[in-house]
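Here's a solo chain for you in structure tokens, the form predicted on its own.
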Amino acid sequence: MPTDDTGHPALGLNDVVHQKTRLALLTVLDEAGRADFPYLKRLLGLTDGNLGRPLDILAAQGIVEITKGYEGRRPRTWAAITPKGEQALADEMSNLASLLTRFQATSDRKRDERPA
């Protein structure tokens, strides 16, 4: 959940969502709606283990839903972002946007204060 005006935006970052691979997975799933394991591995350059564990963590929190089935005779695992996951991602992006705004304002102020 984004912080209010009294808290620093970094305090609102979600430890479950913010980890690099999990954040990447959520952004891909938000764009795609649903994706299978091979697609996610290929797109993000991950191994089975480097993909499976983050998906398990997100699924345990109700942020993604994992379904298993078959495509023809081949077993498939799909991941889809849940409404809770969409909200968690939106909150994370809002906090990151607030951090970026603060950073840019500070950088601009520093640049303006430098002697010409």
Contents of the next structure:
Number of protein chains: 2
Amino acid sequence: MPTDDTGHPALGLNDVVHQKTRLALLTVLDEAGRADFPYLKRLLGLTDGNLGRPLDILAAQGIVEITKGYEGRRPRTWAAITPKGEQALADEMSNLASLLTRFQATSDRKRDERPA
Amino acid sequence: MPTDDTGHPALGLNDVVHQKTRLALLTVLDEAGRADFPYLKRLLGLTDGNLGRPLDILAAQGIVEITKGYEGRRPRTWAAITPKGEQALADEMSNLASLLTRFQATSDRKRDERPA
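If the one shown is the form predicted on its own, what is the structure of the form predicted in complex with a further copy of the same chain?
So here's everything in the complex, that chain up top.
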């Protein structure tokens, strides 16, 4: 749903998904399907510490799924977006699209009102 | 600038402006020019506490300007977006537009790959 009861699209944003690093992670996982931790850290310029916490929050909400395994003898950890996560990201993007439309309308109005 | 060096638009987001309540406040102030505290609280469903802190953060960055005055004998406080704030909001919106374009391209690709 792109808006909440007050009608302002910014209020419909879900902070679990909207927060900057979590939004970055979700968009990357949406593109990649699943990704291992070194890839995510490299792509998003994160350390172990600031990758782990946002992923934990997303996993606790069922928005991503963390899988541990081995590649040969090397332990690896993957993150993947879940169907619930895809829906949450789609809702966020729908809200952002409403916000952008509203911002653009305001910009157009201001331009029209400016003295020539 | 819509992207950072790694090329992912989510990384170009500026958290000062991106954070949900601050983004809501800035879009409202961009529309209204300036607004008093009761109006902002009502529109965004905020209390004194959760309106004050985000406004303080935005004011400390020169993104909004807080003015205290009187209407008759009643003290009032207004918030207004500054030119620096308008630029920061325009940058955020440009980043969000890039993110949306990328998300839409991924969605289209996934749809095309789905078995008929």
